[in-house]
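A single chain comes next, written as structure tokens; it is the form predicted alone.
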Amino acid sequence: MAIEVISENASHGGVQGVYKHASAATGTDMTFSVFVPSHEPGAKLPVVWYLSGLTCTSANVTEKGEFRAACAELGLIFVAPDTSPRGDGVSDDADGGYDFGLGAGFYVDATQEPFAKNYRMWSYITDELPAFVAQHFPADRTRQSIMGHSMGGHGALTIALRNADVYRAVSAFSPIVAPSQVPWGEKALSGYLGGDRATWRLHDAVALIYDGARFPDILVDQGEADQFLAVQLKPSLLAEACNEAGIALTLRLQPGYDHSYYFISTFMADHLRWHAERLY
């Protein structure tokens, strides 16, 4: 399992790297970024996984997320995968939409053609990439947590809810909490998984909670000036589900903040401290 170094830069006493490898899950080369803080030789560090949103790559949070100072202080490895497979021959949205196809993998394993061949982001994120990262970096797979933004918030919530024994913490910025009930999710889940809505429930955080999935506590930050809040995000649906299930949800509505990385970077350190408290 060879790793290709695209770049490595010293930052906050550690190393910010961007890497590429050949993925068996997606059948493509995949690029991801990793920040490793300064640490004692031989030490294993907890890992925070960050899942990005629609149209993004690993570069968005790496360049705009402002996470390295907090990760250096807290002793956290920060891993940012891509949002979909890419490359020649990888199917895209035939209509050219930004919310499906390239950059919009929705963290599912597609079952519908022509996407089933490459769009296996669930397997890539939950299985292949963690094993690969542990092989090449000082990552402690017994101490992992997950977070994400928008589509990536959807991915983080569903992955944590279905793997509560693997991840010690989960948080999200502006997550798509109920993709079965909003246009972004309906387009993606029908395109990747087909028309049977029963199969969508495994990739819908609100549905998972009503179906019995549990996680001890969840942190969500949502900008009140987010242009997607009312139609695509609907955090109140998550609040209702968590309340009924007895899940401790910290939902913070942030006045004046939108959907951008100006918002994410403002509260990134808060989220990383939340994760560190549960990883150490």
Second form
Protein chains: 2
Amino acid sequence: MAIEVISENASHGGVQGVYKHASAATGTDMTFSVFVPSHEPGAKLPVVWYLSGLTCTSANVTEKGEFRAACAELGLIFVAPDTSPRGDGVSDDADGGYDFGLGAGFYVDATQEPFAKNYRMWSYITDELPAFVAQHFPADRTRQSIMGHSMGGHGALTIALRNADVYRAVSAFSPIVAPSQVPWGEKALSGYLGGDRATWRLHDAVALIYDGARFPDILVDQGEADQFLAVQLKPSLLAEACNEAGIALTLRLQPGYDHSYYFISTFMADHLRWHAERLY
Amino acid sequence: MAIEVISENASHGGVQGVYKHASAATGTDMTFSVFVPSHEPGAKLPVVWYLSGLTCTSANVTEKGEFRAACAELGLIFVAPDTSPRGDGVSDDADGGYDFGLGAGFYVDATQEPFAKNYRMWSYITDELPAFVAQHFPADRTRQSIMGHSMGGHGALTIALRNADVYRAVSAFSPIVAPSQVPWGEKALSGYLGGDRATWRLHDAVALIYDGARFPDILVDQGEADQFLAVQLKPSLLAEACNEAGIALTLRLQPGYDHSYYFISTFMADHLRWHAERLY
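Shown: the form predicted alone; wanted: the form predicted together with a further copy of the same chain:
Expanding to the full complex; the earlier chain stays at the top.
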């Protein structure tokens, strides 16, 4: 499959690229970014997947995430996919909301029309894009990990919990831990998956844990001044589930921090060290 | 004078703010950003001034500059002003160019109409804004330094060379070192200062050095893949002038790097360490 180079810039000793390809999963062109640090010729490096939050594209973390210095130091490839399919003919929220449709794919394979045709972000992130990245970059598919922010934290947690044999580490910034129990998640999961809440449990980290999914350990940073903390994020639900399941959750509540990239960038290097310790 | 808080976000242990105030120098509202790291109550911290390049506002470096981790570690306040006056009634390039008028103030006090009324960035940066910042933030005005990128590198060099008693350090990323000798500079200086090239010499780092201005040492990073290197930037002219004048110039040509914030962010921490060594 062909890769289109949108841009490549030298940065922190490596190359920060933005690329486009035709996705079979979504039936659309998809844009993503990849940082490849300096490395020995022929070497394959572990890959950290970063899933972004509502309204974001790959550009937000690429420009504001402050991950490159740590990735260069630790020898990590950093891949940031888009958050939904886009383009002519891709259905959007009929009400124009920011929290459903374009920019809000919620990392599921939709079963409901008119979304089932394009909104197949689960397959795209877990299957198609990893294979595509391994074709075009020096990525070691046996050493992958995943992280994300908000909706992307939800994506990272659910993908890791259901694929604990594939991802060696998982972490999240201010994740939606229990979408079945909060407004953002109820809107998205009902819209993409329909009204049968049993089908939602495969896309709800807390429900997955109660249903038996396991991961050795999880790192979560959550700003205490995050405007979405009480209504949409509810990390205490994850703490309770991990406690019952015996999952080692490191949940750090960060006083004064909000939901923005000013928060994410502050703790990004900590997260990447967490990942590197489990990838090397 | 009143300060309007546009935003304040916790980041890297400190606060990244964006502010607005009514400038007497420019006769307009001016927006700027300030990062204040965590510090002891009552402490005054040294201030690093960062001047941005053509088309930028304070937002570019604030979002993409990756300066906060180093400023937090080193105890530096980081101030990023806008690059020109803006607002209703502020004259712009009559031809719509990006390299003159709005976003392209070139850090001079214009003498030519219709620009003389608002384009007074020299006075704003060297006089009004430092006093205003010292009123509202824990800034030690006896410990200031200055840096910048491209047009802002030009601003930093000329301001430091003419105020070597005020700024304890100066550095630049891909600066316009000799505006009198390159197209960007010839357009800007003729437009703001008129056709008498003698008046330009006060706003040309290379000319200032040949005319006797001195600074102890200067750090410059320049990407070798910078598309503007040969025609607009010409760092060799600065190297020749510093060599003749006995100024210790550290000019680092960085293979593969371009003119973007991917380049700037790579070497930002190096520059801040250079500044901290001269501020503490």
